[in-house]
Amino acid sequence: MFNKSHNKLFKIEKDTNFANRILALSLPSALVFIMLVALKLLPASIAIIAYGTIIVFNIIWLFPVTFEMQQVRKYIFRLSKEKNCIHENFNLTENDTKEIVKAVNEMHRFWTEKAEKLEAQTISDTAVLDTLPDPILMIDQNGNILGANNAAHKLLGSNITDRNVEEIFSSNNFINAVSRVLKAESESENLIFYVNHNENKNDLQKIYAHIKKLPWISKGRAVAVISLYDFAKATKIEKMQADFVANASHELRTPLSVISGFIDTLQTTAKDDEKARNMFLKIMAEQAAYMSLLIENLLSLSKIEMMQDMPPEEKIDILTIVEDVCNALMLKAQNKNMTFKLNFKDNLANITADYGQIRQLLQNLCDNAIKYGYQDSIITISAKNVSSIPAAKTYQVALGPAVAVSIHNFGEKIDHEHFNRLTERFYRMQSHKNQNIKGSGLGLAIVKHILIRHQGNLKIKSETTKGTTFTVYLPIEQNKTTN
């Protein structure tokens, strides 16, 4: 007990001038002892005597703060360091010390609580940013960019951060305009600019910006905002929507103009000719049919598209689905003298999809294996679990287990060159236009954006002697989310 309180003075006296302050404290008392002696009014053995109780007295009385002052010091010092410190109980017996502690507790914790707030909306504001699809650029008053969100990386690269915006851009426009923003000439700037992101000269990216100056309220080095928009994905929208009406319209035209052309027959040349009414009453049937399925197609790949971000919540057993529609088409397959041949895997699990669009997907898929198909063939349809979705170019599939739809026949051969525009609107191979063979060209479309909405892929095999298979990739669950 003893040699604890001996080391815990002893490291007073190194730490504090415990000493020093304890002699300081008593100093008036020792001069007025000495007074006292050399006046002969007080013996120097009391004298000292009584020296000794005062030093003793204020060693006693100062030991408990002092002690207690050294230890709130270093947990203050301990808290401004450690960055989780847990609050400690300390067995204080002077109010005041209490108070300190009290005190400190309550400020470090109302920063903690701070710091906390401030990181978690940081970290929510950066996440917002990073699921913008256009990007933002944030700059310092010397056009450094201190932060970008995930598009602008992807647009610009991965190393744009701390690097000048005259590095990254090499347009004076672009260069002259944020430098009017930082030197507050202007409050904003819009501007139109081209991006070289590869050594062909040609090959330049259209891009819009605006720059806009943060408002004086705002903290931090960041003093504007960039926001650019890529015009190619403007562009390339635009060019899809009018080859799709270009397509439509011719595609509507020629039974159009067919029928037309026969009704003004029937009216007047062929108006009592029974024969050739028959035949062209029959032509006309046959055209009318054809724009009813593709207007029907049209419809039906539009409701696709409206839904293209929605994703499907049901389960469904694709053996279910695959025997209906061998049902559907069995009487069409009887007219070439073809027959569906079924070969599943057990316990083939169920996936999380649409079924009516699954139906449809599946439903053109063998309906094109019947009308591609040669006679007196068989059609085979095989599934079974598979552990990965083949990655497609275009767009994002899910990761994760799948189930993998075959859907093989005997017919003409397909070359390489087709597969990837067999899914394009209105495409259709210049060797079935030459056999007849009716068709909108626009039923894999559909198939490719049920499988986009489905986070699925398509793949096509084609042999001379072998015949071609078309396999669908369906995720058992898609992904939370997509780019």
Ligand SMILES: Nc1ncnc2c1ncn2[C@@H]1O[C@H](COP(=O)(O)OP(=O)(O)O)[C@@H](O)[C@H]1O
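What we label the rigid core is the largest C-alpha set whose atoms superpose within 1.5 Å from one form to the other. Treat the numbers as computed from the prediction; the structure is a model and nothing was measured. Numbering follows the first chain given and starts at 1. Compared with the form predicted together with this ligand:
- Relative to the superposed rigid core, residue 354 undergoes a CA displacement smaller than 2 Å between these two forms.
- Relative to the superposed core, residue 372 shifts its CA atom by less than 2 Å between these two forms.
- In the core-superposed comparison between these two forms, residue 452 has its Cα shifted by less than 2 Å.
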Contents of the next structure:
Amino acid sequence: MFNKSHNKLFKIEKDTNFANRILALSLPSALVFIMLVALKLLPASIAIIAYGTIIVFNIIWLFPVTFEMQQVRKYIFRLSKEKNCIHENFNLTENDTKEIVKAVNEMHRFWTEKAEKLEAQTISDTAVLDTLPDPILMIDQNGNILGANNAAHKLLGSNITDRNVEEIFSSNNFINAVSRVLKAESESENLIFYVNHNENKNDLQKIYAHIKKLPWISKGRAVAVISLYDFAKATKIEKMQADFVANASHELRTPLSVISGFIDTLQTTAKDDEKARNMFLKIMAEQAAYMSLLIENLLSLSKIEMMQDMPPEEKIDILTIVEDVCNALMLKAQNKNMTFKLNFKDNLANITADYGQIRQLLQNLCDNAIKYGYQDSIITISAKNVSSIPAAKTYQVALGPAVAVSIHNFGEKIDHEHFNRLTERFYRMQSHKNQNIKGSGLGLAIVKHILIRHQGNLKIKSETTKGTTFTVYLPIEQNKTTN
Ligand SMILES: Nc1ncnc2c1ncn2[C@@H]1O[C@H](COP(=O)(O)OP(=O)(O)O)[C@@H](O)[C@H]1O
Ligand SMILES: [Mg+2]
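Moving from the form predicted alone, what structure would you give for the form predicted together with this ligand?
Entire complex below, previous chain first.
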């Protein structure tokens, strides 16, 4: 490719300038010869031969310079179009053209390096801005958005670049604050305002904004930066913390009152009754174990909720996790003379997920299958690839292929009306409470929150003779949704 273009570079082109230059250069000698012939000082034939000799001499003298200038012109032209065509071994003989090419090459190298550095800097700056969790916008003197990071696109939509802040934000307070900064009436502005995402007036999002004039006027036209902070996140975390405290104190009160009741009894009426003491201590130990299970589950639930907006990134193999879970629960299953049967399809895809959370999800479901399954029965865990995830009512599931993992046990039928309530915190079926089967009622709430984070779904099927199946759908890839 290089040789080809190299040959092309040295092709001689018809050059009218060259002919004009030769004629112009020979014009004075032509006039002299005409005068000499007119004054009969020189015969016409000699004058023609002499004039011809001068033209040939001019051609020989001017040709290399003209030819090389032509090549240099073409070379510079190409250099301006192609990035990597620097030519060190240019076949030049004239010192001037050599010097020109050398200077041009130096200049080209200098600017290429500068452009590369600038490009690398811009890429890393953009990457840094995109990793920031809060929305950032850059605007020009007229309030047009020149650039926005990923968080800004997520909050305001993907098509905000080149649009004016007035079109995007309806808050007059915010627009006035931006205008004050742009008119240099103030260096920076801070305010709280509301963004209305849909027509519904109640669906307002509380935003804190910081608008700051840039200390320089860049050639990129950006004159101010707007950084936004979404209060919904903070409010959500505050609500979670409040819920956590309320739930925890409410649920811990019962076992705690049982324990303190028994302590009272042991200190008074049952003080010297060894049989009663042993029985009460056993109940107290059970209640203490229940309290620690409750605390563990509540902490785990709030941790999962905190991570809800962070898409998982690990590549995991479901079979390894299921085998791990079965081993962990083996003893518990054996106590009820139950066995695990695995039914995995060979080509099962690996999924993008959080290893620890998927393990917890499968462990909770298998634990329920043991707890609520019949003695001496088989628990079957199957997994297969599916083309899509059934839609969920309250949150968005990922699009595209998924893995479906089903945990089936034979046991008492769950009536359909319970299905939606099973994933509520602390919801337990009355029949199980009556049978005194221990549980916190948080296992399926944890399953649900893990599935929300993974954009997956849960489906329940239960029939009197066929048993109960909990199927979880987990996407193979996490969709990068914008809302
Ligand atoms: N495999 C199952 N068969 C029958 N009922 C179940 C099954 N899994 C869960 N449940 C019902 O759902 C309720 C909630 O389950 P979960 O959130 O795991 O709480 P826990 O197991 O601590 O009670 C259980 O109390 C039980 O009534
Ligand atoms: Mg459970």
